[in-house]
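First comes one chain, alone, set out as structure tokens in the form predicted on its own.
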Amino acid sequence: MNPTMVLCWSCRGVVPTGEGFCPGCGIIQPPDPRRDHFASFALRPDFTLDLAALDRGYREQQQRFHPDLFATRGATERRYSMEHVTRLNEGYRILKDPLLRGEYLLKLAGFRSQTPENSAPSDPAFLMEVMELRESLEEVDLKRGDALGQLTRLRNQVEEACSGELLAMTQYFAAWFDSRGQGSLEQAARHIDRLRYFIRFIEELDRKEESFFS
């Protein structure tokens, strides 16, 4: 069997690899575990996206898999269109978050990171930055008439460094696609790590922005 083939596992005609539904039958056929995120929804792996584009491909791939549509069908088409659903959710999800799409895409160029996700950053300098910011939080007293600013200017500069590790992010991912550089990756891959400390503390600033006005 050609490898881009399979057999319907209804009918038992050939169908190609990752298409929905048999080109025989008609039938719904399983998602494809081998196929990327990007391919659900047509689109061309990179850490740059249109996401009008991923909106539409997420909507169209909706409308041809949703269970409604099988509902008044056999056991095993309900559950494909279970499977397709939940796997076009879990690809929208992770697409549409720049933080969740720059970790996939080095998930798919096999890239293994150094840094365990929970553990303190390997930087001196950016852990030093990052203690500043927690001790900054921690001294706002919400009693006082002036908390609200103080929370507002740490949330803008904040805001303000995603915005820059979002920027090498994007610079650096379209240098992998250009020359493969495994350089280019480890780059990708540091400034991953400082936008995923940057927005556990934005999360941190919300909950006390949360107790403010509680």
Given for the second form:
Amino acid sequence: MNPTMVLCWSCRGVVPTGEGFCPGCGIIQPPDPRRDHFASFALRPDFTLDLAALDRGYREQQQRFHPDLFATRGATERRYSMEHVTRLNEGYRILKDPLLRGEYLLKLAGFRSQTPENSAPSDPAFLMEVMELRESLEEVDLKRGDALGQLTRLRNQVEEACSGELLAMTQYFAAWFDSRGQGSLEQAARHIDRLRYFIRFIEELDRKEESFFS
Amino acid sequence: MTVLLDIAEPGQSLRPHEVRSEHRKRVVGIDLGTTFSLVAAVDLQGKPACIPDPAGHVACPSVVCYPPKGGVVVGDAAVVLSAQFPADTVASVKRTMGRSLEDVQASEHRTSYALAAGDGGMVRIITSQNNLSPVEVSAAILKTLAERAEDALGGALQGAVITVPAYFDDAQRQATKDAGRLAGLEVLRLVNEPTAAALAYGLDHGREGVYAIYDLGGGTFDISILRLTKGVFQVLATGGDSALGGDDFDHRLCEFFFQKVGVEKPTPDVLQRVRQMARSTKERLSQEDSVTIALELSDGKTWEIPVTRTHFEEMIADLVRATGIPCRRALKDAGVGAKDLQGVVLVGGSTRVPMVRQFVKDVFGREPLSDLDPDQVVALGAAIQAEQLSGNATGDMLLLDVTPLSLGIETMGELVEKIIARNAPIPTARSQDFTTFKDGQTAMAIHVVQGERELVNDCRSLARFELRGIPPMTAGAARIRVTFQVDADGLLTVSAREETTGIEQSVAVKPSYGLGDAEIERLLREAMVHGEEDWKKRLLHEARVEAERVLSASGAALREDGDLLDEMELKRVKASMLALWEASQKEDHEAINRARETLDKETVFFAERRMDRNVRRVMTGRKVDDFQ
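So the form predicted on its own is up there; where is the form predicted together with the partner chain?
Below is the whole assembly, all chains and molecules, this chain first.
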């Protein structure tokens, strides 16, 4: 049961839930913890996201709530400002990143993944694919002249695989928003798991590449 | 509830020029640098400017001398005294802020003053007068700048923004904030140096797009990638090295000189002289192709050593190249390529070295911008931010900064579990759940570290604390939620909570490197006791500075227009000048001021005659029409 209004902590006037500032006295209100990250930036919850609109929304919200604007105010106002912006930063981090955005959408939809986060892929064919990639990465000898070229080829290969997963996620999430069919969510979750493996792989590749430069 | 008054919408309060001057707060921006420090303020027209000392210099050398017979001397005067008291003169103290003795000794730098380990291994500086923490030395510099600003702004300061290298870790930031408090300043915010520079640049030019700020100062290197959109300065990524700067270039030259003259262990005074020589050699080699220095040693022997720019560049090539890795990493973290940049801005005196400019050009594939003075731009940006924070100006400008280094805690096997990733926008908070690993375990040690490496020993240890009172459970049953909160200054607070019982522990990460609250309080109290003495000293100092100014102005006037006075008049003016000079050699500030006023009165008619003559000079040879 969500109340639709609360009382302003400062003037005790009525504030509609989710308003950042009291319409009566103009004082900053605490953030609404139930509000989802899409709503914080005035965006429709979806996997396909207009990144320019996210950036714009992020800037606009920062210009309302950032602690710098409350530096001369009382401790309560400063705390609420910090809470708002901490949430905004968290939301921005999640929505900007397709993997985190996908996971977040699953969470919003109440979907619980069957596979624990750090387990090996359950799909044997995919497991083989990941193991082969790892072997190729381990075989890259940084002392050899063509090491960077090999790393770049591997990177391109995996980035292409990532694009495939993203495309699949886009389609299954769209299907879910159309029909709310649980099957679409399961499919989306499967591709999110695959994307996660590929992204971890790229992180490892980054580390190897960085050790080449330093 | 009736609202009769007009209520301004949030964020739509007064425009800068509408803040009446009596309501303006006296706030400043301070660039607390390794070699130089500056203070700046914004004027009524909204323009930031650095505040000069009475001699007209804006850069105050970050040098503090503690002469054996007492007192504290800061800036140019301390540089002069350093020849006499090399072991009691502290330079480049910024390199030791928030650092342990071990850290400082690990760098290849020699200091002319002695170091020791204090509480928790934190570095202390030993002079013949006292045993100091770097925080106290920095506070002395801040105090000098604050006094300079108070003279210029006409009253006590109500707030200051102090800049820190973007790549400063939590201990270094905490130490800087402590120094501000110790200097009696209200620190409105710590702002990252490259971000401050961007602020000065962006506002000056109304620029938009993605910019890289390459900031190579005396002792630190920062690279920041920012996006400027409609007054919002969003830091996308930052990186650097908090122990790399122009000092290292000087150091290489010093080593070269010592090697040439066959000195292995220089005395403090020789070290001091050679270091100054190295600095000026470096500066001259930015203009000239070769420089020859003459070095006289204590045995009376004089050496002449030539250095070419090419040779100097060989000495520093690896240092310059070392700035490339953080640049590439920052671009990658920001998710942009060099071609996406709108421009690259150079900040810091060390970017005057031609090799550095060429390197930046090569890395980013474009000619860097340096149309603002790279020495002043950080202080100017800090002043702009101080103005915003104090409410003097409520423009549409906003800074969104990030935390430079990843924050995490130690887990099994001395590994680091990262909780907040580097380049996360601040303020930020993240939580992570941990559990017990032994049956019946009732306490959990939490070790907070900062850095990018995977092993605890390769990261900086920030704090250790213990969560006690966990009810005995089987291993893995307890749920301990550790929350990291980083505030807008980039400072960290860590709390831990056992979820089933609600037992909670929280620490503001006040590492052993900073000063404890109790120590700051003690130092502030001591400052109060000496307050009256300090005040008298200050009045005397001010009177002397003013006397000197009047004396040199009168001397110059006599040289130029002495012929306007007859013999008697000339004698009287000269006698008053002599009386003022004599008074200024004594300790009575009131007598100095009286003598100065007498001289002022004696020279009124002289000033009038000079004015007449100058007006006639300007008008000579022009037709009346020119003045209509």
